[in-house]
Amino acid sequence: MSKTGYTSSEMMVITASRFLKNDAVVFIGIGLPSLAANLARRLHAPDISMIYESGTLDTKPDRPPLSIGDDELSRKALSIVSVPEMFCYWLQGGKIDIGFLGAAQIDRFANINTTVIGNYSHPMVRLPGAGGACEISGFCTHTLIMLRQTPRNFVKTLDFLTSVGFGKGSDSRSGLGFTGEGPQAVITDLGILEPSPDTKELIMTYLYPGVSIEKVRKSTGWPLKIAEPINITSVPNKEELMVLRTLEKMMK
């Protein structure tokens, strides 16, 4: 726990919550973009509907899953229909207004790979791979990128492009058939970038209570743009940490 009352990643957490509408659509992962539906459905957001990868459509779990398997999903879902259907007709119908992704890397248009840190045949580190989000970030609607700010995952070549941005920037993607309009903003441990309108690359446009505009810099393995001017974005209120610190218990 920081000085501040509270950690990065429930900052993260409840940042990313916020931007969750209360009529949105949201494909879901396990781990911080579940605890962000989970948080924005309890909070502002009673109506949105929460798709797992699994299959299950507008579930509303008592507790934040373990993981996509966990029957607490399929026990309070409205529907569940199988993996391919969810890809070909939900997610690639255009039919899901957010997605959630995680990177290992990002570069300044967007771009992330999860798939090796180094060579690709002789990588440093395996990663899991691309899984869902190629076609996450393709097709829905917008996605939403979460990951740590530091010169590791921020970098100015990636090791391998595994799901697609803005690829070169400006208006690059509308020649690869994607439905979807691309990333909405990237969340970091330590503030918000969001696309430039023209070019696509990313802009430091918003940073948490207490970070500084050098750090973010130092952070980054790209000369950051930065909006001027900067934003800062309000602190966790009361009711958002005890609501997700809350959830937080269930799952242990």
Second form
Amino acid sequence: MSKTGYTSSEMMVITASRFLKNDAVVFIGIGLPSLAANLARRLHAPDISMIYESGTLDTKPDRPPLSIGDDELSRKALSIVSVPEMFCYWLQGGKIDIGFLGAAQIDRFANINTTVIGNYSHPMVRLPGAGGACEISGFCTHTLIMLRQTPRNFVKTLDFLTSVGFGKGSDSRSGLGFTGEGPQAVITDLGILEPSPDTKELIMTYLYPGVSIEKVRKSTGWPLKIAEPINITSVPNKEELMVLRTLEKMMK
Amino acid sequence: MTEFLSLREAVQKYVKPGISLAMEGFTHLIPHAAGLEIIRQKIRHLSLIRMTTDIVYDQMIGMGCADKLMFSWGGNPGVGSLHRLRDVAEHDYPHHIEINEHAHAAMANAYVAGASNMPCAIFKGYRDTSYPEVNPNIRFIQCPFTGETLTVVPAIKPDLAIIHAQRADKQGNIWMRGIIGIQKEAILAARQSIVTVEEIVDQVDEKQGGIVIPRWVVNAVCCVPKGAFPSYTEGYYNRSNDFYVRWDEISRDRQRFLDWMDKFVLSTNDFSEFMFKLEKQGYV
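Alternative state: the form predicted together with its partner chain, after the form predicted alone:
Now the full complex is given, and it begins with the chain already shown.
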């Protein structure tokens, strides 16, 4: 806990939850995205449709799950579908609005790596791999990416391109057969980046209260573009913090 | 004709060194007991196939059962790294394994193709990613109708599939409900199959909800209560989130892992003894 009265992880989750509207159909991974969606459902988006990769459609868990396949998710689901149905009909079929992605590395065009750090055949760090990330980034109408902003994560060149954001920028994503429009925002522990409308390069558009421009530049492995004037997000309100902390307690 | 066998007999009969083996269960109904029995029987040189490679394959890879691995995600779900998988990928320990890596959609489609007796699966995806550079089995074709570029991967047709389900009836029909994952496709894509179940009942049908896999695609049924632990069987027991967390500590160090496997797996005769020992030592 910092002197602000909330942590940077809490700020990330609350910021992500604010992106989720009440009528959204959201594809969720475990960790911070799952917390963000469950938070939104308890605040401003009670009717949000949450979909977990394991096949649970429109599930309403009482507590945030530890894994995408928790019994809590299947017991509270409107419908449970098989893995091929999930990937063919719902994802590739373009029936999901927002997909959440995490990443170990991201580049300036919001392409991400969740596969390896180092060389593929002899990796320094073997990461879990793609899972559903390729299809989420390809076929959800929009994606939201959540990761910490450090020079190790925000890199000039990815060690491995697992999921395409905007490829080499501009219109290079179109023509790849993806029906989704690509990343809408990257939510970090320092603020929010959004793609430039024409070049698709990520621009820092929001900082969290108390974060300096110098800090975000130092935390990024490429010359970072920053919106002028830069926006500052609002601090978490009492209700957001209280509900989030209750959710986190339930997971322990 | 479906046979009712003990798990030991079924593994002896069907799991041969060198075969390709798909063990499926997408977070739910993971055939853990079968994985441990394969380790107990020291069967080697397997080509393992599994979408969400998690604890069951971490154990088998760490104990040296695998020569090859096909997967689309490898981790300890909700916890973090899968240490034995990382050790093999990063340091070739206990030995080098040939990795055939995909994304979920590719494997899901490849199982459907296998079940449909197709040579390959067609879908969209992978374009402009690094995967086609490291996996020569990811290729592209043009749709003869629209000219669109499409992705193709070979069908998955394992020698053997193993899954876990809630029930079998006395004829060998399999009944499952909850998160059904990719198990039906895995069974139908495979040449032979083993199903472990929580219990054997007089009769199953879909009027009870859930889905049924008919007996003529099932070679062997083994009654193994709790056989998915630490995964879960809906309607029977919950996921042991606690064990997934503890696996991180058990598997992190090579010797600690080997000692644990020796004590709980190699030194027990079957899954019920394994569970009894886990309970006695406070793991359950």
